[in-house]
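Consider the single chain below, provided in structure tokens and representing the form predicted on its own.
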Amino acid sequence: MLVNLEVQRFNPEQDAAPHVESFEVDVPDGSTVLEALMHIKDERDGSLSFRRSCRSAICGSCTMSMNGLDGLACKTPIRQLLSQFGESGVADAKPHETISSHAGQAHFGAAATAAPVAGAAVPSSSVAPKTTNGKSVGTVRVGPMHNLPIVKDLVVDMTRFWEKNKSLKPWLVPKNAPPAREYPQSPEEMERLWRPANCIFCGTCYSLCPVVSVDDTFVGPAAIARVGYRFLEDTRDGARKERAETIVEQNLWLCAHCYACSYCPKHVDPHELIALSCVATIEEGVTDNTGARHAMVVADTIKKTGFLEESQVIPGTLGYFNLIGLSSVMPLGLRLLLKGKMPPLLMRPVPRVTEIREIFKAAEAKRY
């Protein structure tokens, strides 16, 4: 199978900015992206740098961007990418396809053909494939992870990623004196922990997260799911309230609920665990923040009337007695009033609103 790999290259000792280099390689049908890169390194260019280890989707080392979507190169067949994106290798509706850069990181997409920007990829359409042995089956674009600075080629500096995970204290704080042998856990208790335990810290969700790309204070989906949620829900841990406060301080509520992190090679689905972490912090009474207040006022108004009472959302989120915060949004309220777009101050419950309340009760009783 002849395939054209467009690989982003960057050597800080030689290059002013990242650039793209094309390799036309002949690999067996069924090859993964990692196998194609290893072929290039072994047979064509030994200076190509990327991380890999197990080749079995266990170590999490080979995370990279492939046709605009991040994942494990060892788990991604080339044929799969070509069937998803066609022979052009263009990933039209993927999270980072049209984003120019994150944290100094270069990306493929519109920015690759725009004017040069510091840290942005430089197009190399003039660079011919290394070999031409017939028509290739398509193009696969390979780049480094997003949201982390490049060390060389496809290798990124993971320091910030590990710092954020460590900030949430990834260790058990015993609730009681340690038992003589082990802490027993019931099947029901373990049911809460098996998904975060499957996380291999590959960083795919961190790389795909658009919130991390614009606000580095957000701790990130991997840390919340693998560390925050995992210990919040461990019945052996004695620091649940402290953990709830810490994770909120690390901007848990900045999550945009865009579901980008749901694309997880190990099916952990960090987004759902982020939502459950939000619930856990409210259960612990860590509600003196706009995120928790917003969630509670939305839920309370729907329980009350069956509608979202928009007139209550802003004061409920900012705080009904937060005079400074409320005064800052008064101009917006006046403009809405003048345009006739103010929601009603009082809303009557919808017919059979009790059924809506029963749905809330059922969801709250069984959130796992």
Contents of the next structure:
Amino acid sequence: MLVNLEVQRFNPEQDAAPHVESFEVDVPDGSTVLEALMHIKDERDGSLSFRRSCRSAICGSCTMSMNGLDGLACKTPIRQLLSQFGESGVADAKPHETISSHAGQAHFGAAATAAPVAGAAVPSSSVAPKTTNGKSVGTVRVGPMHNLPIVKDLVVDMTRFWEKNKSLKPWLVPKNAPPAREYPQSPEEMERLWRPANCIFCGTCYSLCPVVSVDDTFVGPAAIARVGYRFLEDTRDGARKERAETIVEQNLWLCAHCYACSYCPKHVDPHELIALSCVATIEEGVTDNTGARHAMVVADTIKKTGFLEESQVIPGTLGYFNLIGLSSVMPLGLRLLLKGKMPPLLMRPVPRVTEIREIFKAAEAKRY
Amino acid sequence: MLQHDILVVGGGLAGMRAAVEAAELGLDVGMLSKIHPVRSHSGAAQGGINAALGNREDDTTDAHAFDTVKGSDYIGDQDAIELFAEEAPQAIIWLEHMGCIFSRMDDGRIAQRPFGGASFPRTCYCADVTGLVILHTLWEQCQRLNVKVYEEWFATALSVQTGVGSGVVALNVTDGTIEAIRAKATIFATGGAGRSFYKTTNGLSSTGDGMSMAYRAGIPLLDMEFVQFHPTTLKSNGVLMTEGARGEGAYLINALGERFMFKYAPTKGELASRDVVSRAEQTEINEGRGVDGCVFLDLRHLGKQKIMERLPQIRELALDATGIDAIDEPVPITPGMHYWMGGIQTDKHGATPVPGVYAAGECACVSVHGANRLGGNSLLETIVFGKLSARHAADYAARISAPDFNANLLESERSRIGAMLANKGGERVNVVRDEMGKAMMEGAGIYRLPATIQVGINRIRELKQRYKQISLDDKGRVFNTDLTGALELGFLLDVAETTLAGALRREESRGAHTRLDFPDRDDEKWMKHTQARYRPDADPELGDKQVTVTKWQPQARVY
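Okay, that's the form predicted on its own, but what's the structure of the form predicted in complex with its partner chain?
Now the complete complex, all chains and molecules, led by this one.
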């Protein structure tokens, strides 16, 4: 099948900024994005740079952005990508009547146009492709993963990603002195570790995370799920309390619960493990922080009255004796009061509030 | 100059196990890896790791050793195999104590599953991602110990000065600089060379780097003709379907729906050793009982729950590649090139004949696998001999003062690579690479004939000349994977050449090496290892090495 690949290129030795280059390639039906890229590298332009190794979704090398969504190129069939998300068209308003004029060229002096940020929509280069009479199955736009600096083409510098993982102490701190044989662990206890065990550090979730994109102090979904949760939940580990403290220091609670990281090529679904990690830190008594206080006061007010009592949530989150914090929200309170929108300070419980309390009780009893 | 007591080249299971041991012993260790360690192909190992823990049945290390000797078709070195089997239980317990995640029995002990060629259920596993969990455990330990990692550094040549190994020359892929890294002891743990075949289960990084670097520096390669074909690989992309599937009870069926394996292995059936099963499949296919070059792996009777619990990864890999859901339909599979039994000659402690140079894992030939490796023994080899090679390298490093780096090597490597970058008008890397792959498929496949092997040898000889003229598109310094691909191709050509040379020389059929013109094993003449030595600009010099037999005399091998 013919497919048009619009690949973001950046060579730091030549380019001031990234630009897009089009390649029309003929690859076997059923090919993945990675296979198309390898075809380009082999047959057309050996300077096209990307990481790859296992080509079976286990090494985590080939994470990139494809038609705006990040994932493993080796696990993304071109046809599936086109049928799921349609043609890219993000920055290309013209029909994809394209053929590459670059076959065999070693270097591209195309005037780079803009957008030095990884994965951002970059305009096509002026070396415009020509017609193919519409035979191409579609256009795949390929760019580097987001939230990390570009090294070259689709290769990014993952140093910060690895540092975030390391910040959560990714190794077992044994609870007990090692026995002569294995530490016993039941199939159910092992089962809790199964999902994080499937993480391959591909960084898809880190690349998709909108919190990481605005605040690099956030440790990120992979680290929380694969390192944080995995060791918090390992019955052999003896450092649960310290881990809870560390993960909160690394801004666990900055997670915005947006579910972007649920799109995980290995079905780890970091978001749910982040939520469970939050629970674990509260279980360990690491509650003297905004995130935990907020979660607890929200739950408490609902348990008490059936309502989210907004008048309680703000002081409850900031701390009732946090005078500086409270005074900073005073102007807001005053404005609400003047507009007649101040939530009531005391709320009457809804009828049959005990049923709501039963729901909480059941939820708290069944963590998994 | 960069320097360490111990330099480990390769960051997969064997390399990280060696680095962890050296760090635990308090040595200054550096670990160089051309890809980030967690990207290593060890992580693609699925089915498990063998050890006679006896958790399910009363197994013994002696039974493990014997099964391995029999699996090797009696050409494995029995002193090394006995050590290997004895070290196994402790190796697993060590991994578990480091936090490795294993599937468990109800009583909390590590679960074990049956595997090919094993007389007991001996294979410890974590569903079908065993390599990944062990790889991650070792990476965790490397971080705990703050092992110095040369991440995305590509070793190009081994330094040997006055007969003593003293480190490597390496390319820092990120910025293109070429440096010498001096070490008292160098441990190669660079994995296999599957990419010398056009189609393989191996990832794109399995390019025989260490084998070739050691060979060029004068260390012999052993038993290179023994190449394992895994019985269950996907036709379209060569991806592995674990032996654990058959361990869990999956059937192999032909186009007629028959379970054909009992014709070839009356007792073990699907769980005969890999060489036997692959040959049986190929025979079924050749005799017209296949479909489109495949037979079928049938998991249906295992049921959805067991498949999702024990084999979820392979179900998804097959689904992604073929659209077939193994829960509902048999998966078409074909034997595929998988593993290199041969490699860098070492003793049972990982030491090569050159002092200061060690090797462990797939790149080494200790030899514990002989002519055919048992499933579950390769992960074990990395853990056992990774550790032992580091211990012995540490002892060695404590005894010597820092050796001299080969004075000319850094400059000659810089100029070799500079010339490669500067060359214009030659062939593309992939042209030579693909021709090599096809020559190996034809010359070094499951069934071998001297005429086709010779064709392969001639082709590789020719390709080695053409390789000198290849030219690259990428002339830059930063992250030049065009360049590393070309350097890898150079390594692979050495592997291909020695493999075909061994295949032509060994006039018998043993383990994975099947010569149609010599269909029987010949213990009189060939109970010995093939040894290949490098000669600059000439064919390899071939010789023999004695096989060590301790207590198991060769017998007929029936499964």
